[in-house]
Amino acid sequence: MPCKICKEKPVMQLPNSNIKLCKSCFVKYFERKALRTIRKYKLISRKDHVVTAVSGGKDSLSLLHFLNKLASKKIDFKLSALLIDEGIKDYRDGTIEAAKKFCKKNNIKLNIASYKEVTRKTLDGIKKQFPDTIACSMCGVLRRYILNKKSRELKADKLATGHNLDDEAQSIIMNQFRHNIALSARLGPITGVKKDPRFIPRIKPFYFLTEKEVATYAFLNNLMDKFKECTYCTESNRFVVRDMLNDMEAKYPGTKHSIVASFIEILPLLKEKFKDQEIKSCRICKEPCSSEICNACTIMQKIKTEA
């Protein structure tokens, strides 16, 4: 069956449909869908400074590639990139080089921060110190902490991430399993419940695009290198949920879309419910948090005292 639009040879069948598209038509479809998300949810405004969280993997490089095209042709905004080096041997080094190469080629300012700068240890070192602690639980806290802090230092208006529909469906289900509805209230195409100058709003232009679509976009734009998962991914609950949802999707196509579509309908109610939740300042670092001491400082204190 030829491309639905131009009758050329197809490269991709769209999820949950019989529509097949050729390379050119798929790229147009993908970029138009991401642009509709940006416009509908007002993710980017004219003259914004958008800092893109980049790892050097397919999702973040696809986002950076798309936003760079957008900044040149559609919306007048400043674009830069921020990479967090966790310090994971035989995993992060290669993606850092990929990010450097891409940013140099496209004249995008790349800023690099690391766990070692903040904690004096790499993630490998922290895991070695606490072998029984799930690496992803510490990594997620530290990564979010550094991304927000560095984005604010860079005077960003928005922090763009490469999260896609699969990622969001996983987060929604994980929060349900953990009875953490307050955390779900912060999800959506633009994160957060209420504005606070200490928080840089996070935007997800690929929110309604599947992981398969993002991977195809990366491949067609020569952004995909050898895929390599994080060394510690098997410890994470997220990957258990990912496999569960992939199995459900294979048996019942449209499952992930339905999860996210249903969630979007109730999201305004969740944001209203938690809009008066107090945002405190960490007693140690002064960063915004929900308790007296933020989770990042709790981890850093533990690293220091138990070294």
Second form
Amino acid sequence: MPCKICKEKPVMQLPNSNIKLCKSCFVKYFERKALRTIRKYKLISRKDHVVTAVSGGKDSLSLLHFLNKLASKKIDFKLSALLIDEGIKDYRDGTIEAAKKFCKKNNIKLNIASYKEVTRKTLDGIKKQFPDTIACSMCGVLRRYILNKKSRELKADKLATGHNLDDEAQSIIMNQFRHNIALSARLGPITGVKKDPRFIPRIKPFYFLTEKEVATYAFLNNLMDKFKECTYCTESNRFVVRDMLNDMEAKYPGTKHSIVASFIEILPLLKEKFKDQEIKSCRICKEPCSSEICNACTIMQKIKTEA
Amino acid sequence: MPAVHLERENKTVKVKGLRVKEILKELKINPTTVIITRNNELITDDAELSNKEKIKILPVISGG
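Right, the form predicted on its own is done, so what does the form predicted in complex with the partner chain look like?
After this comes the whole thing, all chains and molecules, with the earlier chain placed first.
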């Protein structure tokens, strides 16, 4: 069956539908859908400085490619990139090079921060020190902490991430499984329960696009990298939930879309419920947090005292 | 028999099926988790192959 729009050779069948699209119609469809998300949820305003979190993998480079196109054609905003080097040998090195190459070619300012400069240790070093702790739980805390702090230092108005529909469906289900509704209130196409100048709002232009659609877009724009798994990924609970949802999706097409669509309907109620929650300042680093000492400083103290 | 290169496992296998959909079923691969290329061009699940053709199966999941 040819492309539904122009009858050319198809490259992709859209999720939960019989519609097939060719290369150029798919790229148009993809970019329109991301732009619709940006407009509907007011993710980017004129003159914003949008810092894009990049790893150098296909998802973040696809986002950077799309935003760069948008900044030069449709919306007048400033774009730069921020890469966090966790220090994972044989995994991150290759993607850092890909990010550098992409940013140089497209004339985008790339800022690099590392776990080493903030915690004095690489993730490999931290994992060696705490072999029984799940690397992903420490890594997630440190990455979010550094991304927020650095993007604020860069005077960002928004921090864009490559999260897609699959990522969001996983986060929603993981929070359900852990009975952590307060954490779900912080999800959505634009994060944050209430405005606070210490928090840079995180925006997700690919929120309603599936991982398969993002990979297709990446392939068509020559941004697909050689597949490589993080050394610590088998420790992640997220990967168990991801496989479970993909199995469900194969049996009951539309499952992931339904999870996210249902969530979007109740999100305003969740934000309302948690809007009065106090945002404190960490006693050590003064960064915003929900307890006396933030999770990142707790990890850093542990690294120091148990060294 | 068509040949299939599995990017994630970095290996090539021979398969009986002549349609992408059948091949994915034969290899027990969930179609929502991969994209498929032939001669470096994307093809859809209903594409048919000849006996001597080679396709690549690329994972869409990110590695970390």
